[in-house]
Structure formats: structure tokens, C-alpha cells
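Quick heads-up: it's one chain on its own, the form predicted alone, in C-alpha cells.
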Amino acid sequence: MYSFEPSEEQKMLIDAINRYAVNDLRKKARDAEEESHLPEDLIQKGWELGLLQASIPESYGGFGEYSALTGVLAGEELAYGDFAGALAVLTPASFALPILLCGTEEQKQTFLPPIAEGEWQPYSAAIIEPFLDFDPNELRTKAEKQNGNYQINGEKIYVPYADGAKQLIVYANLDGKTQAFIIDPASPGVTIVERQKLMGINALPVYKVKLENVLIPGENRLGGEVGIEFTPILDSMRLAMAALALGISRAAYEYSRDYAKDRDVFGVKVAQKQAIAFMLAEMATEIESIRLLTWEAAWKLDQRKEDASKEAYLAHIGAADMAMMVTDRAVQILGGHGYIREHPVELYMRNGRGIAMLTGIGMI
């Protein structure tokens, strides 16, 4: 049975990400949005609050274990503050921890100490298509092994970083099932197209990218000739995004809530209104019950024995309806105001948007 008493390094951890979270991300998200660029040093003082270092035993440079739960923890206090500056500073544990996870022992001891020791660099992954029958389990990015290498062929789309990354990690279909490579984005064959342009995380940097003929040495294969076992990982992806799904609604939620109790309308607050805290009601019971499945999930993916993937998925798609509906009505309870960039809910439901279709860009 697991507790929902938080242990005394969880407590310093999420305390230490909440004042990250307010006092930095949060100020700066605004205009980090509207110039479409994260400073770099706003970034790497989330690096040194150390959460993937925690994930990364000191055999590999970090100072810790790996803990799903302490991951979806952390995922919601970083997104509390801001959801573009919440994946940028998880972006390298898109690199680092499917290779924890399921890399060989040679590629643990070259990949994760420069990761763990160093500040914050551009690792990243490539995972997600521009097909609107994308499945994770069934990609159509092609890897066929030739000669003991591998060559791929697809397209990729919101890969954050990818104009400047030291490496990704490209997903592909081998033989019907999704397998991870290792590639240097200076590989012949790699080609990084555009920076891409959306609703929302516009301070996230995010790339389409090109694989024609890539050819890569077999031991780059994440974990060797065997492979992987794709499904820990994916559902370390989900609950990365329901994670952070909780952060961004519990920021929209508090916001309008607070609102609601100052404005006045006709003499009375806004919040007395039956129908307004019907709404607000609504919206801290759905918070409060997919963090309830998001901890679930965590939990079970914590102790390896359980198989977390229903609990996962449904934390995920249960997360990004949740966030639609709070944002939402976060916009709805501001009334006009709701739809002036002065406040920041216009801004917390465009994010939120991007929660269903985000899956891979982070890892907890």
C-alpha cells in the first residue's frame, strides 16, 4: 500500500521546485512567450535544483534513484510555474532516462555522467508524427538493420531543441516494434527543418525533423541487440504529461478562484455566484481526482512488479481533458478579462491545449 505522506527529501525537492516555480518561472513567462525564447540562465538554475541528478544513481553521476512519483511531484510544481519552462528543464531527461531505464551498461557509463555532472545541454528525444493516426506503438519512422547498423527513414515534429542538440533519441518501427536509437543530429541523412509555430509553449523551442538513409552503429540501438521494452517508457511519457497537466490547471484553478473572490459584480463577489462556484468546485474535483490516478500510476510503475500502463493512459487522457475544462472555465470566470493577455489563464488554456498531443517531449 503506498502512503500519501511525501518522504522528508520529496519535501525539500518540491519545495525547492515550488519557489523555482513562482518566483521564477512564473515572472518570466509572459515575456518569455511573447519573444519566443527562454533565457538560458532561467533554465539552468531549474537544472541545479537537481531532479534528473536525483533520478541518476553515483555510479552514473547523479546522487540519487529513479522514482516515478517523486518525478510526477516535481512535473506539477515545475508546470505550476510554467509549462514551457517546465519542458525545457526536463528536456535532457528525455535523453537520460529511457537510456536508465533500458540502456546497456556501456551506454549508461558513456551518456548519463556527462549528462548528470555537467549544466544543463540540449539533450533530446524525437518520438512524435505529423500523422493524425499517430500511435507510439506502431511508427511509422522505419528502422531496418543492415550489416549489424541500422539505417532509418521518417519525420519527426516537436522535437525541443533539435537545432542545437548534442544527441537524440529517435523512436522507430523494427520489425512491428518501437525500438530507441541514439543518433548524433550532425549524422548524414539527419536534416532539421523548421522551427515549428504553435498555439502555445512558444518559448519552447521545437523542430520538425527529417531521416533519410540515417545510418547508425549497432551499438547505438538502446539497449544493445536485444532492445527494449517500449512499454515503461511510454508510460513514463504519460504521466510526464499529466503531470504537468495538474500544474498548469492547479496555477489556471488558483488564479480564477482568487479572482472570483476579489471581484466585485453589482455589490457582490463573483465568487458567491451559484453558478461561478459550481464551476470552481468542479474544477478542484477533477484536479484532485486525476492526481489521485496520475500518484496511482506512479506508484505501480515505482514498484516494477505492477503493470502501470491502464493507469497511465487513462492518468494521461483523463489529464488532458482535465486541463481543457479548468483552463477553460479559468477563462470563463474572468469574463472579458479572461481574454486580455494581462492575465495569464488565456495563456494557461493555449498550453493546456497541447497536453493530448505532447506525449514524448518530457520524461519524469
The other form holds:
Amino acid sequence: MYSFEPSEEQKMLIDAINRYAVNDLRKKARDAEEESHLPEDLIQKGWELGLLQASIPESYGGFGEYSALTGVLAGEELAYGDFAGALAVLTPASFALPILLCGTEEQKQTFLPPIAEGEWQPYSAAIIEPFLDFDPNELRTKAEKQNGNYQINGEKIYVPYADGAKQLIVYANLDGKTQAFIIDPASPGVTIVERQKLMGINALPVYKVKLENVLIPGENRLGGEVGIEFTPILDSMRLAMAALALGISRAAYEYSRDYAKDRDVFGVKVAQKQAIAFMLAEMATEIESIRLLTWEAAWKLDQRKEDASKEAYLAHIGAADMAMMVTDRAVQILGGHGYIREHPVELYMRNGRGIAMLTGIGMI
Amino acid sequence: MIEFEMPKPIAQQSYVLKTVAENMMRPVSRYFDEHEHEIPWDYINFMHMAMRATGAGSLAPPERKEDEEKKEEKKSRPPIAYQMLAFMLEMLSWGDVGMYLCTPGGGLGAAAVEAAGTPEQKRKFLARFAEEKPTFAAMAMTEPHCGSDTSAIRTTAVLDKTTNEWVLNGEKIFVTAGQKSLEESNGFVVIWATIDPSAGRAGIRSFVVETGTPGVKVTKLEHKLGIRASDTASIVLQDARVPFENILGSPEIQTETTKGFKGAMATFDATRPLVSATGIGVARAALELLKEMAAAQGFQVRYGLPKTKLTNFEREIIDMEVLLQSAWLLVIKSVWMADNRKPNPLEASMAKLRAGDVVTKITQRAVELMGPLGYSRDYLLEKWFRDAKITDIYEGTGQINRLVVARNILGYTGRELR
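The structure above corresponds to the form predicted alone; please give the structure of the form predicted together with its partner chain next.
Below, the chain from earlier opens the complete complex, with every other chain and molecule after it.
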């Protein structure tokens, strides 16, 4: 059957996140961006909503089951508040979910309970590399097997909370395949080079990380000796971007819609001009159709449908275009005011531009 | 629970309809494109026979008596009639949208009766589609001087109190299947007319005018860019008399001023997603042919790569797939809402405007991407390019649907956002 109605449980979750997104995240978003800092208590409050905890089964310290569909619903709602804040709240998920999806029993027992049962802690992941043809399936960071251990060499960028991270998952190329390794950032050979300055999400601390002959014990290869099937992890990363793009776009659309209904022009409201009204109609339609594509991809992922990966890829591409189209128009609808940092639409636009390229910076 | 599992009856239906599309439509697609105004009777008779046997494609309440047990079982299952129909139209239009528009069974005329008619009217007017001969119905709204602006309709309906009949006068154009409804079968046309020309939209009502009504005449068949298998008729009404009860809707809808117009407009909430589905079928056909031709000549589409590694051809195909699937899901959502009796004017118009944009763009791009072959009439691609464009025009142009969506999301009346 087709159905477009979230479950009661999902609705309650969305409501709770919505309150946090509107009352907490969004209110702090501008200052956080300007000061390049997210208050710890703000992140902790988001963490307490229990998104990740609800994805982890009881046996590993959580209280639920992983669902990509619930994840995209939650992701949209978080980013509806603020993209950087959403990524911060979700950062531990980018470490825990790969372990949940692909880890050995021992890895799950070791790493998941302290995360699920504790406060928000900087567990993170490193995947993006400084190349314009960066491809998660063909990483330049190399892993080599040595006497049952692994040696890693390469360079990672945009690693959230790398400085002071408890543990990192580092993705690397092992014999042509993307594999994941659990690394203590204090290990010899790991250098946190610098905090990076980006076009948007400045509130989120992201770092350049160098890996020089980093030696990883065999048991810290995700999935153990056989390693991992990377595809479902990548699918989840792409869906995270799509979901977050929906939140950013919805926020931008609503802000510009409300502004247009309030602003006078030639004796009427701006929104009463078809030139503006039609832009808003197209923005709303774009968001709704890409939302459905994202939902379908997530549902297929949960149902292990054959074409789930393809659709997650399509959803990400569609969402990246949507985010740019919608946030650009939001700025345009506000005119000169859209360009001023007193309004959030310029921030939405800068954040929206990241969706296409930031695959791997979050997971849901 | 959010779900995207195609219901079994729809999957079965699609399997059968694909065979119909491949065997009864595609082989004669080109012929009927090049022989405009010839009627594809083989297809029509086959579909009529098949639909009578299975009851498919009809929104009319089933006449068969069911035992209580079966009724209970049916109630517990979620309703999917509109979804069935959307999938049916998509698949038949994948075959040939012009021929699909010739499918007997009432089309937009029946949809209007279904959306705005009383139970008696539904019984009276919809029963004919189950008869032995294929029967058609149409909806007539556009006039020579007005299209989207339905409040400007000049066709009049005056009640003759001595005979208790409505007397209709005026001219309608662009009536899809008008000829088949009035001249080729025992069908009807739903005519939009005003009972009070000074009242604007408040005066608009819809009337069922049946085949054989004196004073009703098909005066012209259009020559079109595409969908040539389907007749597009002009109809003149000259003192055409219909019984009082042929005015669609319950008594209060007939008399209360704005409800009549709204009742008539409600038809669109049902038909816009369905028309969108036909466009999606055409675009899917175009995209599939393009991919098949490309694969045969050594162009494979690789998914999952960063854009820097994709060829322009791959990027175009991927973008087209995003557009097509996201537009199709909007259609499915809007018919799912109709099935579940959720008001869907916003979603119906969103689906329609998106489909109009997307199918036009996809067929245009597909013709270009097939290179010099795209321009050849040896392939159906150029025909689908011509066929697809109508999706953005009939049942409300893309612009009218933008207006509907905009008023909806902004909370504006027609006066506040003109």
C-alpha cells in the first residue's frame, strides 16, 4: 500500500524536534554562526531528544531500532531549526550508525553503550578529502594491511569535532574498496591540522586531519576481518543530506513567504504580485516533491529494496538542486533585505550550497 | 505509517496494461498520429470489452450485489480506486496518450458527474458505460473567448418553468472526445454554463447534455500539435433543452450561489492528478527509449558518482529521473488523498504544475539527447515531445495551477491574488 501519513510515534518525535528546532536551535543560529560557536547546552538539549538513542537497540544501550525513514523525518525537522546545529546534534551518529549497521558484535558491545547511555560526546567521522572529484567510493586515503594490522595514510577535511574527539571513524581505500577504521585521535601519526573556515555552517567546528602511517589494530577495522559493505553507509549519508536540505529549504521558503505577506509594495502586499506568488508556489511544490522522493528512498532502504541506493543518490541530487533553488529565491524575494545578515535567508543560502558536496558530514 | 509498496491489484493491473500498451497501442501509434480524426476502434472495442469484463477503470459504484462478508472485508482494506486509475492512465499513456484519451468509459465527463453529482445522477448517467457498446463522455468548459477564466463563460442556461427544462445556448471549443461522446456513442457532455450572466462565477453551473439532444451540434474538429488520435471538438448549443435534474449537484448546490461553482471546480481535484499521470506516462516512455537507444550505442548511465566524474549525458539522464520520479510521487500522493477523502486541491494543483513542467522538459531534452535520431519520425520520441506539451495546458495551464497553489499557501482569495 501507499501511505503518506507518518506513524503516531513519528509524529510525536517530529513535534518534539520541531519545538527544539524553533525554540532553541533557530534562536541561537545567528549568534552561533557569527561567533563560530555552538553552546554546549544547546547541543546537549538536542541530544536529549534521543534521536540516535532511538536508533540503537536496548542490547546496546539504546531504546529502539534503526529506521532511515524516521531518520529523514527527524533530519528535516532538525535542519528546519539550523543546519549547523543539526549537524552538531547528529555528529555522534556518524560514528555510531556505521558501527550499528556494519560493526562486529564486539565492536557494537564496546562502542555503542557508552555513546547511547551518556551525554552528547564528540564521536565523529572523517570521510571528505580535499579534491574536487572527491568520490566516497574511490578514496585517496589509503589503508594497507600489515601483519593483521592496518596502516593508514591520507588527508581528511571537514571532520566535525575532530579536536578533542573521543574516537573517529576514518574511511580509507583498502585494495580499491572503501573500508572504515575506528581510530583514537590521540594515536601516533594523527594530526589535527587546523579548524577550517567555510562558506556556511561556521558554528560547527570542522577540522583538517592528517594521517601519516597511522597504525590501527586489526580488531578496529569496522566489520572485523571481512570488513564492510560501504553502500548502505553511503546511502544513509546521502539521505542525511537530502533530509537536512528539506529542513533548510522549508525554513527559507516559510521565511520568505511570511515576509512577502507582510511587505507592502504599490499599495498591496509583495505576495499579491504574481511574480512573487508564483515563485513561492514553485518553491512549495519543489520541496514537497523532493520530500516524497527522499521518503521513498528511505523507505526502500529500510525495506532493503534493490534500487534503494540509486534512489538515495537521486534524492540527494534532487535535494541539492532544491536547496539551491529554494534558498536563492528566498533571498531574491526579500530583495535587498535578503542580502543583509539581519535576516536568516542569506545563511540558508550559504548552508544550502553545502548540501551537494558535504556527503558524509552527517548520517541519519 | 509511510509506505511506498505498490498494492498488489495495481501491480497486476500494470502487468496486463503494459501488454495492451505494447501490443495494441505502440504498433499503431504512428498511424493515428498521421491520420488525424480517424478513430482507433480496434483499441476502443478491445478496451471496452476488457473493462466490462473486469470492471477496471471505472469510478462508478459497482452494481453487483455483494454479500455482507465481502463488504466487511472491503471496508477494512484501504481504498485505492483513484490510485488504480492513476496507474492505469500512466501505463496507457506510456503506450500512447492520444489513444488513451479515446478509452471509453466516461473520461472527464464521468469524473465531473462523479465529483459533483448526486447519487441519483451518478446512477442515471454513469450506468451507460457498462452497456454493450463503447460509450464516451466529455467535459466542455472552454469557449472561443475564454479558457482558464471560467467566470467569463457566456453559454447560458435558462430554466423554462413551463416544461421544467433548462435551455442552453452557446459555443464550446476544445472539448476532448466531444465527437465520440455526442456522435459516436450514446454518451453525454458536461456543459458549463451560467444561470446568471451578471453574477460571474457565482452563476456557473454544470449540466449533463446527452447524445441526441436536439440543438446540440459538433461543428469542428481541431488539427493539433500532438495527441492527434484524440478528437478535440467544437460544440454549438442552440436552444438545447435538457431535463431540470440534469443540473449537477444536490438542490442546495444548485441554488446557493458559490457552492455551484465550487462543486464544478471540485472536479479538478480529482482530474488534475489523473491528467498529470498521463503526462508522466509519456515522459517515462521518452526517457526509457532514450536510455535503451543510448545503451544500444554504448552509452551506459553510471549512478552514484560525483558530478565531476559524470558525463553531461549521464547528468542529464539523472536529472530527468529525479524530476520524473519526484513528480510521479506527487501524483500518487494526491490520488491517495482523494482515495482517503482528504481534501487535496493544493496537492492536485502541485502535481499538475510539476507534471506539466517536468514532462515538457524531459521530452524536449530527450529529443535533443538522442541527437539527429531524436528529430526523426522513424522513432516515436518526436511524437511524445509533441504529445507531452498538452499536459501543461489542459485541465488548467501550469500558470493557473501556480495561481491555485499560491492562493492556497498564502491564504489568499481570488480577489487578493488575481
